[in-house]
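In the block that follows, a single chain appears as structure tokens, in the form predicted alone.
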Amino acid sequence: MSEKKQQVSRRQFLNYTLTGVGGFMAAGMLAPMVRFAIDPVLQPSAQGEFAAVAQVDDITTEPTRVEWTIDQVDGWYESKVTKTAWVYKQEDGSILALSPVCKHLGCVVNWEGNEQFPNEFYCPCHGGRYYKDGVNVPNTPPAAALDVFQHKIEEGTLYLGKAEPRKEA
């Protein structure tokens, strides 16, 4: 065995030492950058939270449009959203809350928005027509009925969340 002893030449530490200082000096410099870039992953959904909208004794069984604001942050962008739905009580006392957002081409309909078809929600767009319970007229453009926002009540005070297709019977 021979007992020859490695020597680390100049040009071998000079080149481990700046190899181990250049890493060092990229490592500190891309770090924050990207923690920057995926910081809006990073953050916690605010998906599901609910917001109050109305009073429940001020609620009818004739469909009434309610306006709520919601911070929504879109990747690095947030913005104040306006949201709005049509709420009722229905027959049985239980208040339903439909997206106005027509399942067609995407437009706004709105209850009795044409004198032909009364107690119906009408999309001006294509003419598409919706009972009031939300399911669309057959033989109209709607493929699907409107979609229904997740609710709960607290103490009188109405809150919806997020808007949901219905389910297939």
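By rigid core we mean the largest C-alpha set that fits within 1.5 Å across both forms. None of the values given here were measured: they were computed from a predicted structure. Positions refer to the first chain, counted from 1. First, how it differs from the form predicted in complex with the partner chain.
In the core-superposed comparison between the two forms, the C-alpha atom of Gly93 has shifted by less than 2 angstroms.
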The other form holds:
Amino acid sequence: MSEKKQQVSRRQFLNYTLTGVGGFMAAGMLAPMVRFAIDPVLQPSAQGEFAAVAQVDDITTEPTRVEWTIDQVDGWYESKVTKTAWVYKQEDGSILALSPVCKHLGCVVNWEGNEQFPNEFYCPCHGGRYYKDGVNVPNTPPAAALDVFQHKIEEGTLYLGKAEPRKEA
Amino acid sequence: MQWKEQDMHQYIEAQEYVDTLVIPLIPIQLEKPNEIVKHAAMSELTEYGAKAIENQFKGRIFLSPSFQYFKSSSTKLDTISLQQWIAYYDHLPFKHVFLFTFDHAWKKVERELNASLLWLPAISGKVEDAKTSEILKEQLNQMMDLIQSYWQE
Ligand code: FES
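With the form predicted alone already on screen, would you show the form predicted in complex with the partner chain?
Starting with the chain above, the whole complex follows.
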């Protein structure tokens, strides 16, 4: 009796396993095709998703902080992540959106974060400093300029994409 | 820095810059229904808040895995275990050690612990609610100011 029971359960077990593995394999084979079939616009692409963050008219020459949320996939872990940028209009009227992440060890920098250094970004962790255009002040810990967000303007709205290392002018 | 593989590569390189340890304190309470909910909410807030602080000060703060403790009405808080955690970190060159909690019970035993207690009064509501997150943000900003004032000493 007990043996029979065991056999059944073993068979069941095998069944589950096989369907499991089979299903898994099928999913693996299907997945790439499904991905191609989906409208590319709906595809969260690694490099190019833009988020609306501000009205261009509201942006002044004073760096202001904008915030938005994205769905971030970290390996298998998906979460909502709040992103921030320092945004302002440059002399020539074009917009510059700087990443607030310090290029030393990754703390968040603040515009005029230290009274002693007006007109600069300041990192509270080890006193890193950056000029208004994001270039690091020599002889402070950061060794590179703040990253710059890709941006585009559509119908008066500012959209930001990925932050990229600054290209030297 | 968080206790994650990726962050540790950076930590090993830059240890001398990471002089501040933060240990979140997470209560587990499974006795009374309304206490269960309250403590679970508290734990969520603590974890969320600790990550937010780490995010601002990534380059200087080491966020320890959370210290989890059972909380019942009959037993005392386990200050001995917590003190052992703190002592373990003593081997490492941390200048500042902070405990981060929403549980006011720790306030009463603060003196027995070899660390600075960062306590925030618990707020009701979920982090996702706009109003709760506003209050929490404000609280966290004050906490971060406080941490910075330790650095300036
Ligand atoms: S992380 Fe900004 S100066 Fe070190």
